[in-house]
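Given as structure tokens, the chain that follows is alone and in the form predicted alone.
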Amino acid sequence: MDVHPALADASTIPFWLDTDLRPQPLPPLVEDRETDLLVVGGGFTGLWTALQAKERDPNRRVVLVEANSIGWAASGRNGGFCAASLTHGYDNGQAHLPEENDRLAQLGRENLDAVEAAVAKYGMDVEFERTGELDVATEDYQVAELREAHDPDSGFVFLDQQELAGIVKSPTYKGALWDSREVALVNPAKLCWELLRVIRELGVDVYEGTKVTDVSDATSTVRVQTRVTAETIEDCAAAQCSTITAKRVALATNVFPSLLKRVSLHTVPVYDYALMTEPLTDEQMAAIGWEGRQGIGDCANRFHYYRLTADNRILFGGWDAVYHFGRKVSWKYDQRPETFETLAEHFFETFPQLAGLKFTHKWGGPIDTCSRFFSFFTSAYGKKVAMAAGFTGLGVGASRFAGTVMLDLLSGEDTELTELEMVRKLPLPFPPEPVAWLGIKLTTNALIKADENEGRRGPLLKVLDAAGMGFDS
């Protein structure tokens, strides 16, 4: 099938940050600050960390940087499933935390209440749906593992192929396992921009355009210097520099470079793409059906992830993750063509009864992912100084507990969420270079073999799955 027609007048802008809804720039910081708490990064995991800090202490003065806009990055460009799971699934849990994955799982679930019941306190329009998702077979040999996950008691359904296809319509499918619980929906850039909202109201300062370049002990404070940025990144320009001193800083830079050099192997940037199609008609929709509106996700290594949104579009995401020699991050790498025309192809043969529809969107940009596909802990400077990192896809949920438990870990006290394993262990750091490029390659390499052979890992596999670094989606 030739997918170019449906291609050709796809916009390069992310979809969700296409919208007149988006906010006005905020000035950037051009004088030198003082606060309580300084927070680095406007993503989810900042937001969420400078709201539970004005909850739990009103009157602490929290002031938020972010070089680029707030959003803009990973938060503003994913899929929006956000998923109770802080271990990117059960197994993965239990490959890595096995004494505490039953306790993390109940706090993933608590934890996605808890964002629930900040969207509705806070009366935010993000398009909130808890909705679940379905995880489908493709391939007669997966269907087995996903009966064998059975449980309607914890919300885990298993539908054959024929109950499958009451639901959701494509030829593809084999059978599902129905996560009845621990998915909902969001539109993630309105998420980011209320979660600003929010905490503007609660009296956060938040500059936009202000990058931190440097992260300094003082004696009993931080001092953070910045500089004022261009409008990407890359091509930054010191226009003027400032000293923010904080009593606490929490760094939520994720997929960017660290600021700990301790952690600066711990996360490589992994580039993911997505299509959005056009609205779907009352007839199309019909003919797919999906009324329960599920968020849905293939079996393979190289999975796919799509979702309905607000109108009636198909987010559709997934197969490729490509690393960049020298982790680099670039925007110029948020375009494939290649990629894009794969998707568009998978996309057809999932719902060939929508051939014509037209892609509006198609976008890419990069992942913080580290060992153990999922966040990572550490502080600095006597506590002063915590960050949270390589969430491997989960930070639209996971970001909320990430924020948390820096919270936690700035206060100096001991608690629950700092004594968890998963607080106190970092994951394997990821070699240098050349040595992480060919790594990876073969990594790659490898799961797509195994795809190939009705999943069975092979030797590489084997040996990081024994050396902590295995991950079996």
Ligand SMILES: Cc1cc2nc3c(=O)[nH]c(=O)nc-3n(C[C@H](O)[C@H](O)[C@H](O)COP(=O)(O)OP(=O)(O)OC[C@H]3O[C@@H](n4cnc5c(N)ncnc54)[C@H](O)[C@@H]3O)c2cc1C
Given for the second form:
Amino acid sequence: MDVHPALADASTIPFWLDTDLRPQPLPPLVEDRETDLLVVGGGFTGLWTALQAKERDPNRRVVLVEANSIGWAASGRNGGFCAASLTHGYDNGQAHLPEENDRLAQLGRENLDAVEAAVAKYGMDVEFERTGELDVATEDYQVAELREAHDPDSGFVFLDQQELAGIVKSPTYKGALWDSREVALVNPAKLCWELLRVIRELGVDVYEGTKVTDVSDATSTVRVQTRVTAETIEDCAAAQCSTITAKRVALATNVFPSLLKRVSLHTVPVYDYALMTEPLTDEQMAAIGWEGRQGIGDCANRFHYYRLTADNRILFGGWDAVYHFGRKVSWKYDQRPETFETLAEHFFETFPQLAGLKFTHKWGGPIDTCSRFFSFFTSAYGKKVAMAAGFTGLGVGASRFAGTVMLDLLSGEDTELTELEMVRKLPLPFPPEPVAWLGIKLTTNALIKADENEGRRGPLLKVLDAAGMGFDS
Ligand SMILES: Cc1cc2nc3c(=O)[nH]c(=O)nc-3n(C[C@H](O)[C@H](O)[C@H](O)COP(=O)(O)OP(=O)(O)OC[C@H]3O[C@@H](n4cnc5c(N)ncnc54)[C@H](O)[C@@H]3O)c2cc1C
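Write the structure block of the form predicted together with this ligand for the protein whose form predicted alone appears above.
Below, the chain from earlier opens the complete complex, with every other chain and molecule after it.
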């Protein structure tokens, strides 16, 4: 099928950010400041950290600085699947932290409940829908595993091909596991901007266009150098510098170069891509069903994720995961025509009844991949600085939990969360180049081969599994 006409007019702006609802830019920091807590980074992790800091102590002075604009990066351009899992799925948690995996699953459910409660408490208009997720099998070999996971008491319901056809209609489906409780859908950019509104109402001072360039110890405080940036985080011709003296600092900089050198090898940026369709008509909606509006993901290593928006568009993303030599993050990689064409072809294979539908947006963004595929934490300068990163593409929900952990670490007290192995143990770092590039290339090829081979994992994946670096989506 020729997908070019369907893609021809698609905007390259991430759909969620392409709206008049985007708040007016906030001025950068142009003078020296003192604060109790400085949060660096204005994505979900930084915003949730600032919100919880004010909830814990309304009198604490909190400043948040963002190099670009609030929510411009991964947080404003993702699929909006807000999952309970803190470990990128129960099985991945079991592979890495078997002793505390059940507790982490419970903490993840509590975290998702807390996200929902915050949305209600602060009246956030973020299109929050706790629809759950359908994990669909598109190959026969995938069905057995889904059937085995059937556990209605825990909210996991297996649907055979016929039952599934009554819920969402696609000729590619062989069956599904409906995870009815542990995933919600949100409009991610609206969530960023609503969190911004709330933290400002609670008294957090927010500066955009303000990049932190250095963090250093100053006995009882931390000294942070900032400089006013231009349009993008890379294009930061120094305009004006200032110093923030902070009692505590939370680093929420995700995929961007870490301000703590010792963890700079612990993540690699891997690019993920998505398409957005025009709104479906009532007839088109009737042709696919999907009245439950669940998020959908398929089961292969290279998987698609897709969902409806509030105005009945379909976001369709995933499949390719692209790493660029040298750990490079650049706006240049946000567009990848060959991936958009593949996604468009897969979209129409999934929903042939929607032939003729057009895509209005196509975009991508980097994911902070770490070797265990879920977040890690560290602290520095006598626990005056904490950081969280490594969400590996599942950070919409987990970012709030990361904020809770960072505040616990910065409190200097031992808490249940600071004692978790998840928090105390770092994942293995990636090697320097060119080994990282070669290793990621070989692993990607091995995962593709496993998909073509009914999920059977070859020698390289088995070695990585044994070394604690394996991943089975
Ligand atoms: C295409 C795509 C789809 C995704 N889909 C999903 C999904 O459906 N579900 C899910 O759970 N996850 C998904 N993710 C991942 C999810 O978006 C991220 O895990 C999450 O947004 C991370 O939030 P964050 O605040 O840590 O990072 P970011 O949103 O990247 O924010 C970090 C911020 O820090 C700022 N910053 C960096 N360095 C500095 C500095 N030195 N000084 C000042 N500011 C700085 C940056 O400008 C940036 O705004 C997806 C990601 C992508 C790219």
